[in-house]
Every structure is written in C-alpha cells, then in structure tokens.
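Below sits a lone chain in structure tokens, taken as the form predicted on its own.
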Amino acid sequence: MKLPFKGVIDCDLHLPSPPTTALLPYLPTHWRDQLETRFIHKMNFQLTSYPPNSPLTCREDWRAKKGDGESDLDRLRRQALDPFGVDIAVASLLHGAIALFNEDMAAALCSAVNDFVAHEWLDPEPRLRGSILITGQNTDHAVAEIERLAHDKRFVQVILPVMGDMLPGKRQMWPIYRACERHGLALALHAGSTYRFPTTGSGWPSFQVEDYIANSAGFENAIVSLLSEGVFSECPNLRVICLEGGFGWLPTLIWRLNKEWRGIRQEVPWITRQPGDILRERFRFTLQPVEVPDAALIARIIGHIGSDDLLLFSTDYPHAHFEGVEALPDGLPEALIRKITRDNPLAAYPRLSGGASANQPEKAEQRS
C-alpha cells in the first residue's frame, strides 16, 4: 500500500557505512596516527548482522551501481526521501566500532562517526535527523559523547544494539539513560549484536536465518530487563524505540508480564502497577520489517496490545522488506496511517516537534 499523503516521518533509515579513511579527518591527531600506523584505517568495520551481499541487506534496485556518478546523498534523496514524501527521517549509521575491545578507540571512532554524520549528512539535508552512536561497554565514554552532542538538536536519539555485553536494564547502564532523559533524547535499541557473546541462550547459531530470528527474543529480553530492573522508576520520562524487532509478539509478552508479575512482584517493589501499562507508555516499535502484512491482523494485534500509539512508520531503507513504494500493509484505515506516520513519531521523539525546519542547530563541536 502506498502512503496516501506526504509529510511522513520515517523512524528508521540507514546511512551507508563510510570507509575508515573518511573518518580520519574527524579523529583527534593521536587516533589518526594510531589508525594509520597500525593500518587499521584499511579495515572494514562492517557489522555482520547484515552481510553486505545478503539479499536482505539492500534491495536490489537500491544497490549502488558502479560508475553511475551518483553520490550517496543524492541516491538517498532519490530512493528514500522523495518517493515516500518524507518530511523527517531519523537516520542511523551503525558502525563496527561498538564491538571493539579497546574502549578508548571505540569511543573515538564513535565520536568520529557522529561528527561525520553531522557534517556529511545532516548539514546538507535538513530532512535528516541523527542517532548518537555510543559504545555500551564504557558508560563514562558514552555519557561524555551524549553530553558533547546534546546541544545539536538534530540528534534525536541515542542508539545501541539490542543484544550487547549485558542486558540493558543493568544498573551500570543507568547513567546513559539519565543523560538521555536529561536532554530529551530517546533511547533506540536496534536489532543486532556486538557479537562478543552468542545471540541465543544456548550458543552460537550456524546460519543467518537463526541470527535474524533471534532478534525478536533479544527485544523481549531487553524489554523485560528494562522493566524488571526499575529503569522507569529511575527515568520515568525515558522513551525507548525498538528498531527492526517487529511487534507481532507484543500481545503475548504483555499478557505474560502482567500474569507473572502478580505472583512475584514482592521481588520488584519498584514496579507499582502492571508492567504492561508501563510498556505501553514507554516503548515504541517501528513498522518494518512487518511480520503481519495484513490490515485485519494488525488491527487484532493493536487490539490485544491495547493501544494504537506504539507503532512508528519506517522504511528500514535500504533493507529489503517490500517492493516499490508499498511500505504500508494493504487496507489500513487513514486515521491509523496518520497516527503511525506522523502523530506517533512526534509524540515518541521530544526533539521532533516543529517539522523539518525546526531546531536548526549550532554546528557540532569537532574534537581536535
């Protein structure tokens, strides 16, 4: 189904990962020297959640053609922004730096990625909003990066993989969430992993299909962790955006959360009301990849969830989930489409109010 009107907000769009040499101008001198001396600048920091040649990684008609002379930005405008009538697109650049064991190098590269995004993408294209990439294994570095970029209102969320080194509700992570709440930034959990630990509870999978499907369980684990550990008692205004995890499993999760909590709630006294109610208030879920491309089934799922506020429109560009511009399941009522494509995203992201021309920022501070 095509979008029936323009001015939509795409809540999950991916920027191409740059060669490491393109990040060198955004690194402090020490780290430029380190990368060049050790030939690390020749390495590809591609995360393997989406192997480059996998059909899922990029829709065939969206793949760059050698020698076409088109820039990445022009391609993004032609393929992702203009055809869908996008007013605002929340973009992310997931980079392999988040999996490095050297915490200082990881933090430096994340900062370089963020500055690269600000200057090479957000500056020339006012419809784009950014995601602050951080490395979760060092909370001090992560908070420092959030504070460094918080003045730039074009960054609307802080992004982490849903499967990291620990469950996200752990107390070690709370300073990150406090910083997000303090600056009106959403916390985005994106499908994928740092791949330091197996992506299943019983060891490493053999095939991509296993890893791909494991992400829905990863999101369920993350949600239960954030609720059970008391994150929303500490940060009652924090909004969590779940990217690329689906939503068809939400009704059963909400049912089981409420059921089990009744019997063992003495263990978690900070949960003072049904966890399903907190989930409906604090979590949001992007549309693509949609596992139930049928309006009647989506209506039933929304009914079981108990709210139509939780879904956010996304294309998940350039990943292959639909043909042409048919980004919506057929048969959705116009009122629900408007909620998914505009009203829900504006409510989910405090920094999005005002449209594409709002909150023109100061230039991002560049580190020397």
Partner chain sequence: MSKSRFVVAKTGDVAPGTSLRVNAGGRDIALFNVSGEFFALGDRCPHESGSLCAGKIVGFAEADEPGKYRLVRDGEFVRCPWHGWEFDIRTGKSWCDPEKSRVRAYQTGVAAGSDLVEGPYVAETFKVSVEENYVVIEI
The other form holds:
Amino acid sequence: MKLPFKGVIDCDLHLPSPPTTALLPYLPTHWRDQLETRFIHKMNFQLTSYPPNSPLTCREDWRAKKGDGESDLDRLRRQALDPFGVDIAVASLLHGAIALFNEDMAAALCSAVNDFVAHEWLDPEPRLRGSILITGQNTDHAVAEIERLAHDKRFVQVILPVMGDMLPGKRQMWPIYRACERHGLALALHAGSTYRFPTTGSGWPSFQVEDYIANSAGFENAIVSLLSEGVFSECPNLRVICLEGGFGWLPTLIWRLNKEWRGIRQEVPWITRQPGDILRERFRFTLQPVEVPDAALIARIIGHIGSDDLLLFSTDYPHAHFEGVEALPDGLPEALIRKITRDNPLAAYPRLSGGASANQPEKAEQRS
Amino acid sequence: MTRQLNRHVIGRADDLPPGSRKLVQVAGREIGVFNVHGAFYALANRCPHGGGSLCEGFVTGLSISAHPGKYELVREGEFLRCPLHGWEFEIATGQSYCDPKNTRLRTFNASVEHGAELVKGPYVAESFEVKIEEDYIVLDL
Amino acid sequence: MNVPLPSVTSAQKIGIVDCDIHPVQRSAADLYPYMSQRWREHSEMFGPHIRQGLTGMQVYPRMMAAGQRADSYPAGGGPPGSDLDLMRSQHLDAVGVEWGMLVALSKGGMEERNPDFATVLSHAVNDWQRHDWVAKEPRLLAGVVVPQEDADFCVKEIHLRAQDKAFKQIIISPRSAEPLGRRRYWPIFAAAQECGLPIGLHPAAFSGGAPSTSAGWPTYYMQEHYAFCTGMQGNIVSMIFEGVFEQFPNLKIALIESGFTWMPAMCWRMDAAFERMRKEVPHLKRRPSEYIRDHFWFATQPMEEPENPAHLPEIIEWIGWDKLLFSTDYPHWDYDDPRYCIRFRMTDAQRSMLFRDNARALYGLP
Amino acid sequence: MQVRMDHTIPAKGAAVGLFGGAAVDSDVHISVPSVKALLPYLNQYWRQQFLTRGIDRLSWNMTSDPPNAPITARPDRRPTSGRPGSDFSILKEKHLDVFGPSAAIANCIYGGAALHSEDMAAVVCTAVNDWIAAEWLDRDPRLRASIVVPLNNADLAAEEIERRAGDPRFVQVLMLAMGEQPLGKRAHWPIYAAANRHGLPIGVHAGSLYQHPALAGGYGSYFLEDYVAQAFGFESCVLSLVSEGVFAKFPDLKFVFMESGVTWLPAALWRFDKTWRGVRAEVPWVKVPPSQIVRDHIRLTLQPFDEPEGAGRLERFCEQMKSDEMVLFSTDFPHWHFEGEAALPISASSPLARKILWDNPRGTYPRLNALSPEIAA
Amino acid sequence: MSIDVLEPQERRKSGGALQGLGVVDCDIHPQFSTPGEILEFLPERWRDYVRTYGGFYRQPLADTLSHPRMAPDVARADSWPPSGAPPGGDLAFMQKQHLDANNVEHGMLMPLNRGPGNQRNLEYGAALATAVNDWQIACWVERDPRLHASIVCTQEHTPFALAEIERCAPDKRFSQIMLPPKSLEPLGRRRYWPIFEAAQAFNLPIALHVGGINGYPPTGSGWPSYYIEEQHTNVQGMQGLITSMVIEGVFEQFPKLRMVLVEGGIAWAPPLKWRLDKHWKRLKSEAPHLKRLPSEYIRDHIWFTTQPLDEPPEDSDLLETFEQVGLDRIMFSTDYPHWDFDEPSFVAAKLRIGPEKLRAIMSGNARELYGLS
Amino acid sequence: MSKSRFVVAKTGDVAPGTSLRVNAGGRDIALFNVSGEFFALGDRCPHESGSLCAGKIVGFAEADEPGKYRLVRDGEFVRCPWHGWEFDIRTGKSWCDPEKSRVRAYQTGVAAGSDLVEGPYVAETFKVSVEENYVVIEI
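Could I see the form predicted together with its partner chain next, after the form predicted on its own?
What follows is the entire complex, opening with the chain shown before.
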C-alpha cells in the first residue's frame, strides 16, 4: 500500500556507485597515481552481491535512460524522495572498495567515497543523510575515518557488509563500535558479502538468488556474534541497524538464543540478561524487502518478536521489491505505520533523535 | 504440627561431607540432598525445564564477568547445573540463575538433628537405624 | 545413580518414534571387525584426516560434559551412547520409544578426506549399526551413513543397504564440500529416490572445511551451535534452487536437529526472491515453498521455547502438523524428554502425528 | 663475541656428545600428554570449564600432526604409550645425551592454539608455558623453550610474551605457518612488537589450523599432501612478512622457520626479486630486494632437509642464498627424518657445520649467549 | 600517448641463436575485441543471462579481482591496439607486434576469458565454454593457422566437461584441454578423473594456466594483502596442484596423461621433487597406490613453460634448475600480451645452452608434445 | 670517439610530462620532457628490451613505514611498459638495480633554430626553421 502521510523517514536508500574516475579528486597523490597507472580508475568496483542488471538490483522503471540528461540527483529526487513524501532518507553508497585486500587502498577509497557523498549528495539535498563507509579489515583505518567525519552530523551511521572479513562481534572490531558510540553513530549492517567465505556454511551455491537469500542467515550469524562476544557489554549504547535482511526470521532467533543462553551462559558470562532482551533493545531492522507475505502475518511476527519498535521504514531504492509507490505491505494499521515510518527511526538513530527534523508528519493529500 | 509427621531421616550427616550430595527416595519422591559448605539443602531431582535428573549434574560455582574476556568463578560449590541442558540453579534456593521468576526447583527443608533427639520421636519408624550419639539429616516433606 | 523414573505420560502411551538417537563406538576398534587389516592399520597409524585443525572433533568445546548428557556416561566406561543397556534403561524403556532411528555420526566417513578410507568407514559403520545395534535391539532402525563427496560409492552402498529392512533412511552431512543441491550430489538423490529411502540431514562434522558462518569462524560454541540452523538453511535453498526436486519428484528429506521455526520465514523469503529472480532459475516450475511443503520433514529437537509457548503451535500450523518428527537427540546434552519438552496444548490427533504417525509414514514403519 | 669451537669429533658416546658439546639443537618437540595434564595450571574458572564441559576428555590432536604417523616419531624415539615427545626420559637419554647439545629448544605444538575461542586459546597457552617450565625446563639445564601464544588474538599473545619474558629459558615466540591470516598482516604486529622488545625471535613452525586448505585448490585427500604443502605455507610466509613490511617496522626482528624443508627457498626468492622490480611501488617500504631482507631476517632449521640422497644441496643452498648464516642445526626430535645420528648432511668438521651447529643459532637467539659459560669463552 | 609499433628488426637484441627458428609460443592470450563479441557465440538464453547477471564467481567484485594488478589489464603497456580493442583483442595487431615480430610459427591460445570453469552456475559455465571454444576457432584459428585452440570446459561438473571435450577433441584445431588450477578441490581428487580419462583417450595434453577463482584463499594462511604476494601464490598453487595430482594417484591411473603447467614457474620443481620423494618414503603406507617415486611421475608426465622466466642472480643456476627438471620438459612461452611477457631472445640469452638444446626448448619440445609440424 | 649532435625534435613536440620516440644516428631514443627539462634515454629497457617510450611516466612511491605512502618526484620516473621496472629519467638508472640495470642516457640541449641553421646540424633530416626551438641530443 501507499504511504498514508508525508514526512516519513526512509532508512535504506542506495546511491549509485559513481565511475571510479569521479573519486580521483578525492584521493591523495599516491593513490591517484596508483589508480591511474594501474588502470584501477577504469574498474567499476561492481560488487558480486548486486549485479547491476539483475531484476532485483534496480527496478526496471527506475533505471537511468541513456541520454535523457537527467542527473543522478534529480532522478533520486523524482523517483525516491518526492513520491514517498520522504522527510529524511538515510542513504548509503555500497562501494566495491570494501572488497579490496589491500587495507590501505580500501581505506583511501572509502574516504574518497565518503567525501564524494558529502559533496555530491548531502550538500545539494538536505533530505539526505549519509553512511560512513569503512573497511572492516583494518580497524585503525576505520576508526580514523569515523573520527575524520564525525563532526559532520549528516552522517548518521557507519556501514559494513553483514558478511565481511570476520564476524562483526570479534574483538578486533570493537574500536569501531567504541567510535560509533562515542559519536552517536549507529552501526549499520547491510546485506551483501565480501566473499571472503562461502555464502553458506557448506560452500558456494550456484545462483545469485541463493546468495541473496543467504543474507538472512548472514544476519542471524552476525547478531549472534555481536551478542555472544559481548559487544553490548563494551558498548551498551551501540545501536545496530540491519539493512535489507528481512525480519521474518527474528522470532526463531530470539527463542533459540534465549534457550541456548540458559545452558551455555557460562561460556560468555558477560551476558547477564536474556539475549533476546538485548536484541530488542539494541537492534533495528529495515522493512524492505518484506518477505512476510501479508499484514496479518506481519502482525503475528511482530507479536512473536514481542515489540513493534524494531521495524524501520525503508524503500531499499532502487532495489526492486514493490511496484509503484506501494512501499508498505497492504493492510498495515496506521498506528503501526506511524511507528515504522517515523517514531521508530527517530528513536533508532541517535543522530536523528536529536531533532534533525522535529516537524510532525502531515497527512498526505488523498491520492486518487 | 502436621509437618512434623512428614519428617524423614535420610542419613548420617558425616556420610555427606561438604561438596557431596545424595539422591534419596522419600515418600515416592526423588530428592537430592546437598552439603554446601556444611549446610544441607534438598531439591527435587527433576529439572522443571526438561525433566533432567538434577542430582547427576555438576555442582559448580557461578561464572561471572566484569567485561568480555574477563572471567571469574565465584560462590564455588553453590550452584547446580542440570545434566541435560546445563541450566544453573542456586542450590540454597532452587532458583534458576537465568530465569529466576519462572523457573524454580522445588526445595525441601533439610536439617541436622542429633540422634539423641531423634530416637525420642516417631522417626525411628523410618528404615534408618538411628543411634543416639550421631547427627542425622532430616527432611521435611 | 539411576533411579527408576516416575509416572508414564501420554507421550509414552502412544509409543513414540524417536527420530534422532546417536549410537557411538566405544573406540575406533569397535569398527575393526568390519574392516580389513590394511585399514585397521591405517586407522591406527593415521587416524581420521579431516578439514579441521583438531582431530579430537571439538574446536568448539561443548558446554556440557563434552556435548553429552552428564548422566549418560555408562558406569562401565566408554562414551555416552556406546552402551545399549544404558540406552534401554535410560531412554528407550524410560520414555517409551517404540521405534528409534539411529543417526550414527561418529567415524562414518562423512568428513574423511582419504577417499578410500571414507568408503571403508562408511561400510563399517553400516555393518556395525546392523550387527551391534539393530540385531540386538529390534526397536532400533539404522540409517545408511555415506560419504557424500564420493557419489559413486554412495550409490553402491545405498543400493546394497536398501535390501536390508534394518535401514530406513540415508544419512549424509549437510556440511558438505559444496551446497547439497549441486549436481555432484545428484546421484545420491537418484539412488535414494530409487530405493524409496528418505535422506536424513543432521548437522555434523566439518566435512567441507568451510567456516560455519558466511563471515568466517565464530568464536564461541554458543555461536557455532546457532550455525546449525543457518547452515541448514543454505543447504535447503541450494537443493530447491538447483532443481533437485524437479529432478527427483519423490525425494524426501528429514531435517534433524536443525530447528524448524525458521522455516516459515525462510519460505516467505525464498518465494519473494524467486518472484523477482525466477529467470535465473527457469528450471523451477513451482514456488520454493511448494517444494518445501512436499519434500521436507522436520525433527523437533532442540525444541524451540518461545517466551509465550502459544507461539509455537502457530508456527507448526504454518509448517503443517504432518511435517514434524519427534526426536530426542539421545544422549546429547540438549536432549528433549518427550514428557517435558512440549509446553503447549495438542489435540490427540496432533499428539499422535507428532510423536509417532508422521515418522511411521515417512519411514514406512509398521 | 668470541666462540671457541672444537673441530674434532669426540668418540661416540663421549660425554660431550656427537657434536662436541657445542651444538644447539634448534627444534625438538615436546608434547602435552593430555588435556588433564594442564588442569593444575588453570585458574578456578577455567578448571571448572574444563571439567564440566568435558574438555579434559578431548584429545586436541592436531590434524597436521597425527601422533601415530610414521613421520611423527622415529620408532626408537616413540614411547610405548602416549604421544611422541611426551616422555622426558626418551628425550634425555636417547637424544640429549647422544647428541649432547649445549642447548635444545623445545617446541610444543599444541592444538590448544587452534581453538576459536580467543580467551580459551590464550589460557591454554599460558598453562602450556607454565607446564613447560615446571615439567621440562626445570628438569634439564640444556633445555630451552619457545613461548606458546594464541594465534587468533595478538593482544593476548603479547600479554603472554610479557608474562614469560622474564624467564631467560624461553628464547623465542612460537607461531604456526598456516593460521587464520598471513603472518605479515598487521593484526599480528602486537606480537612482533612484544617479541622485539625482549629480543625474542619469532619461531614459525610447520603446522596448520586448517582454517584454510593447505593446497590452494581446496582440500586434498592425504596427510602426505598436507605435509608436503607445509613448504608452500612457508613460502607464503616469506611473501607476507616481506611484503607487509614486518621488517621495515621491526628491523631487528628475526624469524626462524622450523621444519620447513629449506630447499624451496632460493627458487622462491628468484621469482620474488624479479616481481619486486616491477611491482615495488605497491609496497614502497620494501626498499631492497626481498632476497636481501630474507637473508638478513629469516633463519631456517635444518631438519627435515629436503634433498635427494647425497646431493650436497646444503652447500648449494648457501651458495645460492649467498649466505652461510641462514641454517640452524636441528634434529626435529622425535620426528623421523634421518637414521641413526645422521642429522647433519655435511661433514661435522667442515666450517659450514660449525656455523650451522653453533654460530648461527647463537647469532639468532640472543638469549643463548647468556648460557653455557664454559663454552663461550 | 600512442606509440607506433616498432619494426621487428629494431626490437631484436641478439637474434643469433634463434636465427631462422620458428618458435612455438605455448602461452598466448586472446581477448574479446569487444565485451559483446562472445555473445554472438552464446544461445539467447545465456545472452540474456549475461546481460542480466554478468558472470557469477566466488569473489566479491563481479568484474575485477580484489587484488588490482600493477599493469592495466595485466597487459604490456604497449599492447593496446590502435583499433581500440583491448590488449590481445586485435589479431592484426597481435600478428604485427608478436607473431611476425618474434617469428612465432605456432602459438597455443590460452583463453582465460570469463573463466567458464569457475562459473558458479554450471549450465552457464558449460554454455560459455562452448562459446569460448567456438570463438577461438572462428575469430582466431580460422584467421591465422599459426594459432592453436585449447578446449575449455567446466570441470566442476564432469558430464558437461566430457560432452564439451568429446565435441571438440576430434577437431585438430584444438591441441589440448585447459583447466584452471584453482578448481573447487585439488585437481587430483577423483571427481575430476573422468576428465583425465578423456584426455588420455583423445591423446590430448592438459594445460593448466595459473589463475581461476575457487573461493579459497590462495595461501594456507588466508588472504594476502598485496598483488605482489598474490601474484606469487600462483607458484604455491601450482606446487599444490602437482602434489595433489601425483599423490592422489592420477598418473598411476592414467599412465599416458600429459600435463603442461603454464606460467607457473619452474625453479620450484626440483626442491618439490626432493620433498615429495623424501616424505613419501616415510609415509608411503598412506598412499600405497603409488608404485614409483613421486618425482618419477613428474619427470614423465609434466611439461613446464618458461614464462615468467626465473631470474636467479647467476644464470648458471637457471640452467642447473632446468636440467634438474629435464630440458626435454621445458617449453618456451611469452604470455603475450601480459605485462610479464618474455622475449624469445631474452630467454635464449639467459639460458646459454647449445643451439640444439635451445631449439628443443624454443620449439622442438612443444612440437613433439603437441604433434606439430 | 667524438660525439655528434642531432636535432631530434621541436621543443613543442614534447609537452611537459610526455615522451617522444626519436631516431638519432640509427638509434631509438626516448625523449622526455620533465617540467620543461629534456632528457634522452635509449628506448630499450635493459631487462627485456621493452620500449620505454610506451611506458608510463610516474612519480616515485616511497614509505617511511608500512602503510605510510608518499609520492615524490612526480614525473621523474618512467615505468617499463612490460615488467614495470622504474627508471630515473634524469639518470637512466633502474631504482631497484642501479648497478646492473641502467638505460643509456644521452646529453640533451635546447637550441634556437636561428643558431641551428647556422651550424652543422642542418645536414640532419630534420627541417629546422629559425623561429622555433629544438631539442638537440649528443651521441
């Protein structure tokens, strides 16, 4: 169904990856030289997780048409911001730099991407908020990048792929989380893999569609890792946003974790309350792609989860999950919609709750 | 007191030194009796979760942590781990550590009484032979 | 210190089928009667050769007594699950098991890298199940344990054992070298279908050597144990999308000890993704959830325990009451006792299906 | 430092041993007989964990080191029961007293370091080091040992090095050739910083955690394949250590490759040097040819020395490496690489033998110089 | 900056030893002239697949490796044809710059394009293999008979591989079968044996050119950071491959099988042989199916190509190494148009052997192996 | 042997940061313009004889320690188009192997056309006009 009012917050929207040459002005000389002499600037850094022409990666009517002269920004406004009545959109640019093995090059490119986003997207479009792209394999670089950008309040989260170089709970990653917490930045885990490991526990499947589905298992493992390793003992205020992984699997995760904890607690004695409770407090999940088939079932799932605070509205633009502007499953009650589209996001992001936009949602005009 | 009528001598106190335990059957119930640092406690031998035979679990301490990676074992000997799913119970109270509200073991009062006291009462009727010069463990059911 | 257990419950009255019992060898020598001298020597000299740093099996030490019920260690020595008398008194008799499906995980060659030794182990473990267990205890039924990486051998072993009524299913490792739907495993499915035997998938071993999560090796057993679910999901997705059930329309799969409450969400997710990407897998003629409905069964242990017990029957409705198989996982630490593990109301019909009838139908038990 | 060296070989069985009492055996193996042996060295929490979880029942045999394989112990060094290398009397009587080294460096390759739990791996390492000190080093003054550290958490490893560095009998830090990440990666650097601080070389021993297949194309079928592949693992170590700039960061640090096979190195460096010329700008901290860095910083223990029989490869190796300082004598006790006492593939009286037996180890392990005052003049 | 190609005589440094010798280059990489060129050889179903999904690999970046190379397109900087095609994508330019200039009489094509053997979608892999094979014939061999095609196939599903081999093998324009060393399991494992059986039956050598994507780190201890490391892992990969083939018993099973290692180096082979022999002697009870020393299988069954030439400080060390491998097992290759290309005269100058032995390496050994004129 | 001078190019033919292959006395020579200064190297890499003119003109990457990169002397090195060896354009020396690998470097100069038409250089094939400047190489 359509959004019944304007002023919503879209928590997952994707900016197109620019040609690598567009990043050159944002790189230091050594790296500009490396990119140019090695023709790295001619590479497209296309992530295997999102083949550009796949029917899922971009909705057909959202694809850029050759030669229509419309800028990327105008297209985004026309397709993703205006029609949904978006007040704030948390955008990310998932750049292939995160897949590089050279930590220094990856970090340099991530910085360039972030500066590019600030200048080319956040400056001209005040509705957009940004995600700080970091390389998870070198914590020092990642923290330095967070520190470098933390003053820019338009960046509201730090983003990592859910299936990265290591499970996100590992201690090696903690300096990143401390930095997030220090600066009121959420940690965003986004669907996708750096393919350091097979996308399933028993190796590599044959089809893209299998990898895409495997993201939910990736999220489950990531959440179990963050909880088990004690990240929330270290960073009790860290908020984790799970992007594009679905949420239908949450009840079983909560049940199983709570049960296991009772028998296995001694192994991880820093977990002093039910993991499910920590999860409900610290984790949030974006809506699209909604895998749960209808509103009645969504209500049941929310019942099983035991909280309606956890879902955040998202279009996952330009990924193709719904038609037209029907970004909500049909039949959701308006009170829930209000929570999902507005209250939950404001509460979820430390940097949005600061009143980035305090105006109340206004009722959308009746659309025919 | 009717309670008095349900008292059972289950053994000599010396036979159950600190840190040891004993499974007894009293009035058709299975009961585990534990000596924790000299104090006696009695718990129903059935975990309310999955029905595990609790007496066969490990008597342990409580693992706690001030911070991930920092481990400490405290209150050694005061907790019991179910042999099936590892749930931890405080022996003194029967309380589940993880779920104190909903999961609790049935506990019974266990006390030590001198043989001289016991032989006076009706307890001699128990199968247990009581001598006046020794101490015995008595359960209230 | 075993005391006879109290009252017989309703579960016992119907006579349950336990779809997950683990028989264990006292030592590798238990299998020696079933292998040649050459391989006995190999076993002594080199032992198992697997895709994991430790051959003692546990890179993630378990929490409870090496992964066993602490009360299941036989008084006479040997590991839990190695003493038939104890199994009878502690489990089969105690809870009223009418039929027990053996899942022989240890030393069966599923994870052995030496290809010939793997076949020897498989054959030996199957003989051992037959002679040391089923022959002595008629309530027990065997599963043909085969090394899935060697499909040619699997086919031979399956056909051989299928003639023996003691074998009611085929056991392969869901931690295979490649996801199970890949074509290299299809000959196994063909043989299973031909022989009319279901395939039982029980998380075990480190067969393929891939980390148990898609972001690498977890740190704690708590994570590893969770990965049983996520790992199984990958295999199911693989079997469906690779077209296994288009190719083998009569194949039946029993998922053992992998949970089941995740299945509805998984179906929704698969259907949604399929809707968008079906052109990539044009060999699929139906929606993924339909294959799940027709081809999969789910063993209950470890039973999920929602905060509100009423949530569980709701999930079961979504899956289908006819799809659940009761299991205990005896003698492992997360054993489900049929008298205690179900915390919601069932009708008599549901109870019969869950504890007995579904398994009888799937495995063709009398 | 002046070193007196007796070039004559004493009669067999003489008290000074096979190599004149001056030799250093840079790689002998000792092994923890069972997890139970470590219980006395654990604190309360961990002892309870080990007992209630049944960890004390686990074998922790490493896949890369099957205890009964022929290569793991020479028949005359194999104990009648228990793991090879777990019996002190065999080490003493059949090895130390025969070869008579002034010092033998004991390496305990133990599966505890393969655990995924960083804390548990660290605790096991601490216990193993305590156990080594108490059960081995205290029993024979010739024994020295390597500090066993957890391989998956460099901070905890560095802590263990700090804890142990005060005991001069621990002469190096022990790592495995094939762990979770290549050895040069920055994640490991806290280990190197700690070792550097205390003048401890890093000993890299053959072995794999099997977090990755040893053959790059996945897992092969046979142990033999994996054993041969140890050499490829060491080759990767060379590439990683040099490329990542470990020696640029720690110019005084030395690495000792143990049980590597040795003879693969020249060919590897020819290619590495060649590539460096074209690809140098990627790693600009590599300022001299890799072969030079390797010559300055990497040492290799002798056994097993991969060569065809009687081929004189050791001399050729030194010629090709332009160095006679890289090889350190080792027997790899109790592994089975040679018969009788033929541990040295060259004449024991040659100048090269003197370098290998004595000068090179002493040049590599600064802590050996504090020892055996009667030998060091 | 565009540079005219120099005339052959200008490039020749010391052509004396090679005078009049038509060399056989065992490693030439043809490239698609445009990314779409291969589509013409694919059926519509797979054209659509390529347009929709591209390829599907076990690596994070869809179109490029995660260790960027030092040279653009891994190519010689002077190999970009004026036509605008990528290096190796313009036959006329290749003829002028390489085949004619270096007097190449036979060139073995090594198509690495899109790695059919490493595609995760097996059916696409099979279709792509067929397309690449047809493309080699139509766009290269038919236009220049000096060139010889290699049969690519998708080794992870042997029925597909066998069908493709059976389709192409009778065509004499194919001289060998090509497999990626980075297969899902080490190539010696039995799942691949049907391919070896077919190769033996058709009397075709199997060429293993470094590369491929199998989703495993290229070292036993994980992923290296830099290209300078990753480039070398090819060498360890080759050693692992040989270890696997020998120990698993491939050559015992297929006594007439011949393998060519391309671009994997040579100098490591003698130490590997020593290592294999030494440790097999101790552990032979584990692999009793081997009837001979491992080194003997290598000596009999494996051919090596020269590029990139090992360059020890002393040229004599190179020759010593080659002799230990067997001069009759070494074949010249250039790797044209890749950045680490080797000039024929350069190789000749480094080797310093008599004209007869030089001829064998530059030409004779390959002619004999491949049955060329 | 006495040196000869050759007029090889107009200064305008080689823009700063580029190179040009010229022929002088039968030799192939790579002419570089580094920020207005001209340098001439034999156009043949001493390793495997790649044409240096086809190589990238680059700066020199250096590092004080791992991870700390710096690009210095931008435009003063040429990378061989084949194996990527780096040569100092000013001296012809290989950075990695300065002793053994070295490209022949030639003396260059710039001369005004008005001077040249007077001298002996007119004999060269190069057509010289008085109003332009030329690069002259000494061989």
